[in-house]
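Take a look at this single chain, the form predicted alone, given in structure tokens.
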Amino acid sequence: MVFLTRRSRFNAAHKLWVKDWSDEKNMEIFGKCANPNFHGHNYTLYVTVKGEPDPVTGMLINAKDLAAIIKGEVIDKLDHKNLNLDVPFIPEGMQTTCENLAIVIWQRIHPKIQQCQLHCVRLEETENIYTEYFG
């Protein structure tokens, strides 16, 4: 088995909030991410494949293809968004964490992915925090 990974970047605001509670528990529990007027993120986005390499070409897919996938599915969407008001498959009032991304990534790029199988999305959201979503 092989794996390769993809690595992209984008840029993105968001805000964590409860409606149902007060400002202060909500400053309490997700301290700037409340921020009432959003802040934003320097994301990475590590998309690894697995799979055995194509006989001919040596290959697990196309690096280009799997690029453009990528690109095509999360990055012009998300890139300088509002991820709490700009992205449509973002479903309204999710929480939009680095959790919650990964997975809504996985699903976006999922079906998109035939010659190989997709492993693992891993999302940045600082240099001291990620997540790794296998599916």
The other form holds:
Protein chains: 6
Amino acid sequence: MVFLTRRSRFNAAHKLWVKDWSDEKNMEIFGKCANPNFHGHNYTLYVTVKGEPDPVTGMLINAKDLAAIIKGEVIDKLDHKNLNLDVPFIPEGMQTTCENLAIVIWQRIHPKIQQCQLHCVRLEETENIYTEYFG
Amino acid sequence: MVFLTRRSRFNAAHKLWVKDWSDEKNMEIFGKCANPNFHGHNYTLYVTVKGEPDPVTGMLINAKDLAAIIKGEVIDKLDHKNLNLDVPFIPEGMQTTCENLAIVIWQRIHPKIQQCQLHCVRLEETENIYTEYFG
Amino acid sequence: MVFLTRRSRFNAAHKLWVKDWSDEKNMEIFGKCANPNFHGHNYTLYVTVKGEPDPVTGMLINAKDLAAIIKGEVIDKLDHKNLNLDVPFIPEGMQTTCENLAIVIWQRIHPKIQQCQLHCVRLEETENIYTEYFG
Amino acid sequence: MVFLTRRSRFNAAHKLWVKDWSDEKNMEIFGKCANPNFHGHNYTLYVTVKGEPDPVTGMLINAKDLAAIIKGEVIDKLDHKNLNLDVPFIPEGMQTTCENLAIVIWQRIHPKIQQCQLHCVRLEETENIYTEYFG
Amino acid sequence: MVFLTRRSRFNAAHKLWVKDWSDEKNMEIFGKCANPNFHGHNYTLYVTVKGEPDPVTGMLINAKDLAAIIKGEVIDKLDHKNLNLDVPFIPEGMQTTCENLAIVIWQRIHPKIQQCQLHCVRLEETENIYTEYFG
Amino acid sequence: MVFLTRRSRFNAAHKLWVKDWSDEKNMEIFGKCANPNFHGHNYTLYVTVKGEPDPVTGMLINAKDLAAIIKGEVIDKLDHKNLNLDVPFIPEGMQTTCENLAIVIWQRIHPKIQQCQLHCVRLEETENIYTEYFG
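Could you give the coordinates for the form predicted in complex with another copy of the chain, as opposed to the form predicted alone above?
Shown next: the complete complex, the earlier chain at its head.
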């Protein structure tokens, strides 16, 4: 079994905010991430799949096909968007933390990978923080 | 003369939008950067100063002092903010392009550098685009 | 289960040296790392925790709390220090290899993580060498 | 058990091409990677070993020894070579995909690691694609 | 005056070889870069332009236009190609050193930049070597 | 005229300390960099030369020759050393700041570059701080 990882990137605005909390509590828990007018990130996404390379092509999955799935399911939906307002598959009230975004991205990509298996979604929010989800 | 550069980072939301233009023209000129609900970036800022190192300390400027100026004048004002809405020294109507932001950041830092001279402000918007301003 | 990783950095001096060995044997085994007057590194530390994101905040652990633990237990103790001389929890005679440092850092952080589980400590000594410890 | 990873690099030319296929089919499946006159990459190789650090030296394996194995078995054979034409242990007809190369590199290094165990070979073809093989 | 830099990447095969020299002399001067069957690199290209930002758009040049010029004039011609055999504007006998490639790339891009001025072409062959050409 | 830059790296221990000052003043001015038992860094050195590429070889200077000069004059003298104690050409009392080190490295390399001209020495102490010296 071999693992193949493809890196992609998108830029988006977001904020962390619990509606039922006071402004003070939001600020205390989320700090600068609670800025009402949003802030944003250059996200880096690593999608890892696993399986046996095809004996003829030597490929686990055609890199073009994997790239097309990631672009169609994730990048086209999130790039240059506001994650709190613009994305149909991020339900209202779900915090747009790096943790939750990794899970949501897994759910988008998982049903589209046929030739091999999805292994991991890794999402980097800044060069100091990233999350991983293995399903 | 020696040059010293310090790197800093901030995250912010923004969009590019000319009020007097139609939605179509904004989209045509600014592409995805015109998304109405904003998008964002992890900005990387490099501030370069120049001068003679002090004969006793060997320093052009105390790195702590330079860091404090950059933090006070730029990072504290821009980090986790919306560049179109939250920043008093970015005038309404000024496009928040990487070009204009480099100039604005220069204007903030320049009057505060005393022991040596400001040489360059370099601002990276993504790993593929950056601007430089030398005053 | 989601995994969250936080990157930190510290600078330190060290050397590799077994007291019971001759100078020649130390040089033969440890090479340039046995330079008697020490050398040093910019270390990069990745701490990974795992668990379920909180349903309200979407967070595995508040990033501020994780950062505070890493800073208090590791960075404040090791940054700008001599790892052979200045660190109480590195016992005399323990080699300050990247392998041993990863274990020692795990032991410092492990008892402080309450809301979720420590998964991995990864320590990079140079851009060519790193170690990982999973407890 | 501790894990130690060493990074190495090599540059090589290659192409992807199935002899039994028409030119059109090769182009359709492999895209630009089927350019008849070859193209090339800066490959980055991460070799991870695992085991217990020696109680005296604190080392899993002497980094010099690990480096010598990787250099002798892989870098000296692949660096500044044509992977389709110049490498005896890449059989004719085996596609030089990143997937297959990771497996071939594992097979070269595995019998040479004695003091500890080989855990993973990770091969990066570009900054957007890498593969991993765990044996 | 503001400077704007855009990064691009391409992969290509090449070798260094002077036809009039013996094999021995080629090997002595060019070392591993003279491997007869070619080797290759992931090249990184930085194109810097300079000028005044437009007062309405805040842009020196529309990033889409700059990207299209670089793609059309350079990336589409060099990516996944053999620099010694496949590129019409690299004359036979011109060594494909990083120095010469920077000059050739400048000559391709310079006539296409209208709204502002080309300032610098920077070409990175590996993470350890790059060249710059200012015209 | 073309510019060629070569990256090198070395690891070293150092501290900042003015002998004539009290401990308090040293701590106040140099902060953590005044730790008595030294700390250290992974330094990254960029040496830039300029000139005309040779019409036959296409090279400004043979990369092997440039590498040999940097290795012999700088890396062999500074790598895995204590910059305050082990380096004959760093005079006692000279602070080992990144500013002064760039000047000292220039002075070592400058007389050895014959085929072209030394243009710049750039020294990175951490990923956040670097200095440049142009002679």
